[in-house]
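Okay, so here's just one chain, in structure tokens, the form predicted on its own.
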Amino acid sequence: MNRYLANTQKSRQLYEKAKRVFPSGVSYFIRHMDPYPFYTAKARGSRLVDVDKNEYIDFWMGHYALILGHSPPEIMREVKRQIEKGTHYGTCHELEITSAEQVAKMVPSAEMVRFTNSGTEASMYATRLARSYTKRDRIAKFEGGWHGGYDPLLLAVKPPFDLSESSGLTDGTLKDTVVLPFNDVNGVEDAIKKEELAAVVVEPVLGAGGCIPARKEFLKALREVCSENGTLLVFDEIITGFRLAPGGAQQFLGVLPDITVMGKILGGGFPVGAIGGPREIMDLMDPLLYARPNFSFHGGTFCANPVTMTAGLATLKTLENGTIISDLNKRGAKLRRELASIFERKDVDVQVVGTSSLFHTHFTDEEIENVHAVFRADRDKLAQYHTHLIANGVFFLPTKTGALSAAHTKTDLEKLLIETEAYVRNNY
């Protein structure tokens, strides 16, 4: 900590200014760090450089959005060309069609697409669409699932699960939300059969819930019970989309949802969200086919913004053949094994979990299959570990999941392993 304080004096000064204009001093509390966050001045490839000229190897990667790294040249060239033509039209344009066609080509269940400006918006519109299609009110989500700031889904993110994640949520907002146990086939089947649900919303890999992959047999059983009960299955692929495979977790695991929610990687470094699904469901967003109030509204000033569409399209085309993703998957599996081995050699109780190019360290001897186990782990030790890494030039948002990008080099990963060894050596 002393090293961090000594090396980040300009960041400390900026934080004092930020506290005067932002609640808690940050524009999103997830980015808060004790005693204060550092302030990034520039980023390229796998590196962040802060205002004090400290350099960090970045494993947070813009909330996992930057699978090609910061400012990849091939994407930046396209963005610069588009900016010369205009940043925001507010009209239809060809890029939005080409981008939607690319998504539909890559994502197995997405016959039609609508773009939004964030994952939260996409979750909101997908939930509304599911209710419109099924004519049912109740929706279900899982313990530990994070789907953005949309009111009915802002529940059961972390223990105690009966507390919502915000004030200002009315009882009416939350009364139609059912909470389900993650990776528990019997518990889920029993609960769904008791309810008439419009939709079940699930992350194929819990993000905020500790980077826990859903077991394939769990998702297959969930698919079956939803179909049997007339409930739409919604995959929140905001994190897993275009990362686990070119077609996301649904391609990777071979389980198709009815509606897919997308974001992050889809924007190529710019704000984005999207909903995808079969024509039969997506057509409910068409007021030419369904008169008010029978159509499901969707819209927004910056939907399908041409700069976002340009960056996203270039990113998807780069990922389409699967070569980059396959390589990252192999590197991610190797990194998880190597991190676990470092702790095991010192008999430190740790579970290194994740899948594909995502990884997370939990200080516990308990197998991590649900968010209960995540929060029984020693989160203070995890924060201490990440603080050590940050002070030594390796950035994880404290207690959050790490993600690999195509920009990470062998040297970058070796640095993470070396600093992990130093942390273990100094603390155990």
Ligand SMILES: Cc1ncc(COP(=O)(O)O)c(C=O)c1O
Given for the second form:
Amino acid sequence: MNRYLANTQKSRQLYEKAKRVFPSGVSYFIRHMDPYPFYTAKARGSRLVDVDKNEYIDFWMGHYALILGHSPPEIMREVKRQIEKGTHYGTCHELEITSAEQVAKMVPSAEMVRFTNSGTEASMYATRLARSYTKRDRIAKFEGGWHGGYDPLLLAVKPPFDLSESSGLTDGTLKDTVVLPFNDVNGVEDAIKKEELAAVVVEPVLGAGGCIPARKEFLKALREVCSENGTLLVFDEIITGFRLAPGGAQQFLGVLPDITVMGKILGGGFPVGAIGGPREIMDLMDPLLYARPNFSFHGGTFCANPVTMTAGLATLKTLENGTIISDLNKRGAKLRRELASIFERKDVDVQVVGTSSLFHTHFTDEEIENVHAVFRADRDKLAQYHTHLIANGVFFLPTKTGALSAAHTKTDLEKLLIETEAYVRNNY
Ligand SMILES: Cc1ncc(COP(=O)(O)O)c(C=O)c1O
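Other form of same protein, the form predicted in complex with the named molecule, not the form predicted on its own:
Shown next: the complete complex, the earlier chain at its head.
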């Protein structure tokens, strides 16, 4: 920590200024760090450079959006060309069609697509669409599931679940959401049968909830019980989309949702979200086919923004043949094994979890199957480990999942292992 303080004096000054204009000094509280965050001056490839000229190997990668690394030259070339042609048309344009076609080609269940500007918006419109289609009000989400800041999904993210995640959520909104146990087939079947749900919204890998993959049998059982009960299955693939496989977790696991919610990687480094699904459901967003009150609204000023579409399309095309993704998946598996063996050698109780190019370390001897186990683990030790890494040039957003990108070199991963070894040596 002393080293961090000594090396980040300009960041400390910026934080003092930031506290005057931002609540808690930051634009999004998860970016807050104790005693203060560093301020990034530039980013390229696998690296962040802060205003004090410290360099960090970045495993946060823009909230996992940057699977090709920061500002990949081949994508930036396209973006620069697009900027010359206009940044925001506010009209229809050909690129939005090509982009949607590309999504539909890659994501098995996405016959049709609509773009949004964030994952939160995509979750919001997907929820509405499911309600419009089924003509039911109630929805279900899982303990530990994070789908952004939309009221009906903003509950039961972190234990204790009897405390609200935010003020300002009305009882009326919350009463229409049912919370289900993750990875627990028996715990969900009855609820889905009984509740007459419009949708069950699930992350195929709990991201904010601790990087916990859903078991394939669990998702298969969800698929079956949803179909049997007229409930739409919504996969929130905002993290897993275009990462686990070119077609996301649904392709990786062979379980298809009715509606897919996308974001992050899809924007190629620019703000984005999207919903995908079959025509039968997506058509409800067409007021020419469905007059009020049956029409399901979606829209927004920056939807299908041409700069985002350019960066996103170029990124998806780069990922489409699966080479980069399968390489990252192999590197992720190896990294998880190597991290685990560092802790095992010193008998430190750590569960290294994750799948594909996502990984996390929980300081506990308990198997991690759900968010309760994540929060029973020693969170202080996890924060201490991440703080050690940050002070030594390896960036994780403290306590959060790490993600690999194509820009990470062998040396970058070795540095993570070396610093993990140093942390274990100094503390055990
Ligand atoms: C699984 C998941 N869903 C939804 C969201 C919300 O997306 P956004 O932050 O773009 O609104 C996130 C963001 O972290 C996420 O990880």
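Numbering follows the first chain given and starts at 1. What you see is a predicted model; the values in this text were computed from it and never measured. Definition used throughout: the rigid core is the maximal C-alpha set that superposes within 1.5 Å between two forms. Only residues modelled in both forms are compared.
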Which parts of the chain move between these two forms, counting only runs of three or more residues whose C-alpha shifts are all 2 Å or more after core fitting?
162 to 164
